[in-house]
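There is one chain below, alone, in structure tokens, taken in the form predicted alone.
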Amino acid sequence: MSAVADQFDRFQKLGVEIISVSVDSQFVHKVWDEEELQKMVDGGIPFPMASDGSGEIGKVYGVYDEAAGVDIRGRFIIDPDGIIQAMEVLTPAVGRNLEETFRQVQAFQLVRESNGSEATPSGWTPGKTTLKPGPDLVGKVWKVWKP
């Protein structure tokens, strides 16, 4: 969360809304922010930390661990229509890669803005070649895209 908070301005420039969710209460979130996160990120967490005490949100997203009573760490990219476009669930011992999150957000935004007339190939980054899906591309991807 501190890494996301540290890059919050960058997310905002892309129009991304961030909400963190855990089974912890708002009181635990407050203490955690004041005693831990504010020491890592100046000003603490600039986005909402929602409480999922019953695990219902985690169940809907498939990240609630019933036996442990916790939401497993996950990252979801949800488009403006409320559709999950991407998700990543990692064990707590493995950190996420924010650069990949930014890349995916930019790719989804480009595809959405083009109404699907452009696709981003594997490893695509902003400014790089996109593909134009359609019959003319079939069997010719190798001509326009070099991994």
Contents of the next structure:
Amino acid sequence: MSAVADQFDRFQKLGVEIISVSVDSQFVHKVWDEEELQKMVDGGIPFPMASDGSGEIGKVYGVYDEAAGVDIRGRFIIDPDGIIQAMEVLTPAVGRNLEETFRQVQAFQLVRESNGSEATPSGWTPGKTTLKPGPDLVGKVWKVWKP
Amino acid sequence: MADVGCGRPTGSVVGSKNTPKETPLVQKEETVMQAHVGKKAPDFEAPAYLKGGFTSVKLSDYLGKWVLLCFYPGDFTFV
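Which structure goes with the form predicted together with its partner chain, now that we have seen the form predicted alone?
First the chain shown before, then all remaining chains and molecules of the complex.
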């Protein structure tokens, strides 16, 4: 969570709100923030840290590990209409790569702003060529997209 | 504002039958995964900690904004 907090400003600039969720109570969140996270990130965690004590939220999102009784690492990008645009779920020992999350958010925002008239090809990063799906592009992707 | 008492309040899925207050202990209902890309994110409301205070978070309050929802295994873990 400290890694996410560290990148908070970058997400804010893109208009992205963050909510973190674990099965810990809000009281434990408070102590973790005060005792540890504030020493890693200036000012501590700047977004709400929600408590899913029963695992009910994790269950509907498919990230609750019944045996361990925890919500495993799951990341969901939700658009302004409340639609899930992307999800990524990892087992506990491997951390996230926020650069990829950041890239995906920018790609989904671009597609949304273009009203679906543009799409981002594999490996797209901001500033790179986008694709404009339509009859003219069928069989012609090779002309506009060079990996 | 969330209740800050001695009990252990928990989060619940909005519209779910498994709302803690009403669920008898013996009843066990399977909660099915409802999160799919391209589909509505399941709404939920949960007690939360925010910058020194306690509050409540409801996903549907964020409509109109992009949201990054991050689950993680637990406070005081290492990754």
